[in-house]
Amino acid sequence: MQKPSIPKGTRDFTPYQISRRNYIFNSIKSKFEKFGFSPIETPSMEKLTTLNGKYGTEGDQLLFKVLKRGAKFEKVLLNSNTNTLKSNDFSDEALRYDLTVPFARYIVQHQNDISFPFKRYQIQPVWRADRPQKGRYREFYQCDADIVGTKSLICEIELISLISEILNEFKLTNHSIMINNRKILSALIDLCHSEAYFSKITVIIDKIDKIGVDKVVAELKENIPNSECWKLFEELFSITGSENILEWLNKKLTNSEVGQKGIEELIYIVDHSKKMGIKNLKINISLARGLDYYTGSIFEVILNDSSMGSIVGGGRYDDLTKMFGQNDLSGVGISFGAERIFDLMNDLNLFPDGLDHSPKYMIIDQSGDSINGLKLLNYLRDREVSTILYPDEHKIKKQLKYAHLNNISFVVFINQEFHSKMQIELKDMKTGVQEQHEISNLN
């Protein structure tokens, strides 16, 4: 007999968990709409050509590819030399890795039906062939908000305000919104003549919060054949305080037009966000975000007293739609990690009371004719009262135990033919009190 199990990195959800996950999704959706974002959805699968090359080498390796089916699969086997076959030969499609690349594809495909700037939100699952661990799953939901069709930095400030409002709503107030700019990173990497290793460098320095400065510098020494690179970042990581870091950057990047532009954008966003009352925004030059498509501001949010890792991430992308034939269409977006937020709120007992939805009434039919219980059931449901009918003729003790285990507030005993003024026995499951009532009193 086969033991029941599910794939690693996936989960079943109980009614208890679903009610709390829905609270998170509904709260985020409500805030998205308050800020003027409109919903879209995209397919679970995308063409492999849509996804490949958009996430960097490491990200591309985590794509869940979908095998060709039937005759197409057999054709690959028949017409190919097995010694030269590659994994892509067997696949034309993959499960979506994130919501941003499919959104870029959506924008280009539907551009004639969109009014720009376009503010969209999307709450759907994504899949990554990652190593499962606490807060990291192979199947999980993302909650994205993006603004496309404008380069205005007001969009970044609006998204920062949105992050702050949603996390404060969840009582996750002890958070830090870290910000950097890819233009600054690009200028620093150009300065140390390591442009060919840009993706590799950003992936390494992005680990600094997980493995520390010394191990990051050691990885740079090991993987980047240029001592200028690791010496520059070692010097940068030794500096503390936003003002000191900005002073160092201005000095180092005096002759870099791209670097100066990045510094200018960073200061503008930080200053205006503070004027908007955002107090927990922090400059973090080690923040890199491993995805290749970011070109400007990048964000990451952590809970200061937790080792969970980032719970929100995002940034600006200027060239993503170019890959699908649409130039000069800048966008900026953020993504909430609903799974990690759920785990944090559950561990910290931050969910409000009253999220579990149990029927108010359960009918126990003792009339001898099941039609009477069914008629009473319809009577109450027609009045929008949440009600169930116990279906089996078990002993009363077992039926009451069922009501107790399912948090049902009242049990209705019916022992006569149904009519609109009939009397019933009503048992309060909390107090144990049992009284006679007319069914018109049930609401």
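If you superpose the two forms and keep the largest set of C-alpha atoms that fall within 1.5 Å, you have the rigid core. Quick caveat, the model's predicted, so the values are computed rather than measured. Residue numbers count along the first chain shown, from 1. What changes on going to the form predicted in complex with another copy of the chain:
Core-superposed comparison between these two forms: the C-alpha position of Gln142 differs by less than 2 Å. Core-superposed comparison between these two forms: the C-alpha position of Gln366 differs by less than 2 Å.
In the core-superposed comparison between these two forms, the C-alpha atom of Trp127 has shifted by less than 2 angstroms.
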The other form holds:
Protein chains: 2
Amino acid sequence: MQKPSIPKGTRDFTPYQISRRNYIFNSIKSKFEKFGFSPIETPSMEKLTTLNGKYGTEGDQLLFKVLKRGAKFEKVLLNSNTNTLKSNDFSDEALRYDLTVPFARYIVQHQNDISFPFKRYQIQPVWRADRPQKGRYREFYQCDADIVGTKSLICEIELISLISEILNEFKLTNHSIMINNRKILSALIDLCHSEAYFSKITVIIDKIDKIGVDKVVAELKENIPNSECWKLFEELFSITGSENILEWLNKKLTNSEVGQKGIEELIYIVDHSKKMGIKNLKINISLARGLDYYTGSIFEVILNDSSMGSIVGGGRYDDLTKMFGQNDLSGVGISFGAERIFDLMNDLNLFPDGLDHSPKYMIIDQSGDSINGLKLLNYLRDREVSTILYPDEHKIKKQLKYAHLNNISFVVFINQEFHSKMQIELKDMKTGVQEQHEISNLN
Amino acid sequence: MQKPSIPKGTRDFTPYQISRRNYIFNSIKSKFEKFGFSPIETPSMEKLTTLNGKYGTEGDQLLFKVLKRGAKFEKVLLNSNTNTLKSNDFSDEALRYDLTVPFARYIVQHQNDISFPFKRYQIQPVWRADRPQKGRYREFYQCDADIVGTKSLICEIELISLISEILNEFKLTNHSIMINNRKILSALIDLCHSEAYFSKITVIIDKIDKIGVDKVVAELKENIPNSECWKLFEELFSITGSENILEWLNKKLTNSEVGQKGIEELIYIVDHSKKMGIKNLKINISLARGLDYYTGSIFEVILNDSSMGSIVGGGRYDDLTKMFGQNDLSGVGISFGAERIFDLMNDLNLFPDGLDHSPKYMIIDQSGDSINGLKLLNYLRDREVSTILYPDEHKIKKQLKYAHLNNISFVVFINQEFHSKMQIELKDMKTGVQEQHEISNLN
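So that was the form predicted alone. Now I'd like the form predicted in complex with another copy of the chain, please.
Below, the chain from earlier opens the complete complex, with every other chain and molecule after it.
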């Protein structure tokens, strides 16, 4: 028989890994709550109509669709021939691809029970049929916090403060929070009369940190049939220093209402964040973010001197719930890449000590009557001390090895005199010292 | 546009529900850990070959299968005609149906890294395409604890003690832990020469609590073509009291080695559990449990005077990992029906107070410069006090209503003199009293 295995891109987690993953999830969760966000959860499966078309053509192909069952499945085959059948004919539901679209669906569905502005967080797995590679999985967790129902820029400042507090808690202090504004990008692209290529341009300039200025300009030359475009961005990329860049933008976008609004928002957020003590915030005009629904501020966080890519991302969206028929609900959110943070903290050895919850005591019962071991077990557990009892009458050496492998702190030996004298032998597994003790000394 | 909705049998969870669900999960988790169980997690999807055939024909039909994608999907349609295609042709993976089969797969796959006896717990959702009804969902959580790699009956006693401790924590004290042993059932069925009908008989007698003795005997008469069978069970069901039943079993099964072993195990477990202070354990010879893999002790817990059905179930299996090629690994486990417990505790109003984590303070900034509100926010959060700042300049009445809806304890007003005097107005949302305070009084 073949040894069993799991689907490509998925993972089993051992107790050791889970205690570290939970450290990350619990830390994020408690900061989210301190900042006033409340948890919601949505089903793993959404209706295909909810997800289809929300992530572009590429995203649609990466959905894990659920096969129809029974009569519904048979009906598909009955009424068709194999030439015309499409994958969507076989499915009504799919696993969620992110937490944002289900959140938009949740807001519209439950709008009458929500008091806006709604601060929600959600920590759940998502599924994508991407080609698996280092750091990229087919089932992975997202940790999202969003504020919906207000246009106030105070929300952006709060989210920046939240990012900073969480990453510092993880000792990932060497990070940069990059910020830009989609309104500025939009105005620049209008300025060079390339509105038709908005998505293409943003995808290209977004790669500047990976491939450098020269290659970005070359790609713009190659893909955008408008010399104004690459000339404008080449000029922009030649300027260094936030002050100089803002001055240049102000000059170029004097006549653009949208552009002026974008600059104003950016300056407001950066100024206030600095006054709040945020040190790692950096304006980055080439930051674009792939997703189409962003309309204002956009964020991305990288670890300096790391090739890991972004570990947090987010931005403001003015029309997210429009896809489900509800207008005028502006929101802003961030998403922590918990899997990448987990990999980074592992590589950098940043997890604190004491995350593993091994039992403190293991009882080795040599009294000849198993009720003695069971009663001592009860006694210790009643005092909320995590304890185990080795269940078999194996050789002491084997039992001690088991205690060692399970990181037990102390082994408690009980023998035939246990009952009359209420005494035990206590072996410290670290020092190896073994001494006689009263039961009442155990705690 | 149609209002969006979620798939049949699935649920969205609000912050209110999540805090109550987490109370259940966290309580179970912390008891599991106190008893020395370690957490593992497995992927939501398993290979179809791992799951297929493990849950009977009915179970196979209830699997949520994942549709093949891209070239693999097209290949299915290309090489076949619609008359011969089966649902399994379209799928390589399915969502897990329970936590037991994935656990067996995990043990075999990771056997070299595990030190036995392995005490693992797992709290994760499972998916079943059952017809949804009250208390039955298509996505629901299971909470399993198993001890694998020992035949010691101490494990059964520990699990009974664990069940008792958890249900008492939930104030579900009015429960019965029913225990039986598959070896006894097996010996009784052998005795009446009905081995060929083992599964059928166990399914019928298992219904005794629902439909009563008379209907069970009638069903046996109707379905088992062997009068010895219903006569034997009719005789058994006429006896009341654990002592009398054990005496009858002992007499009937004198010559059955398996039967004697079953009785011996049952008595050992019941005696020791009583000495451990367990009061609600009851022998129930009609308890059978549906699953085929149980070979020894079986448990089921019901709430007395409730129609909810079993809230915990479990048992010993000698050959669970055999399905993946590994023999000789006996284990015993229990599974908590967290969804039913959640519904019960809701109905009975058993959740403790203080489960909701609302922010303590909400700041209403009337100072005219938003940096003041942000700085006070920072000050309080630095002291680990959960605080929010109302982000918009709405009317006070609207802001106070928001504070009320979000269960905020105190509203902090700051005005233009905030900066010079470091004073605020504090409104107690419960009493309505509003007083001037120094900032340093907030904590």
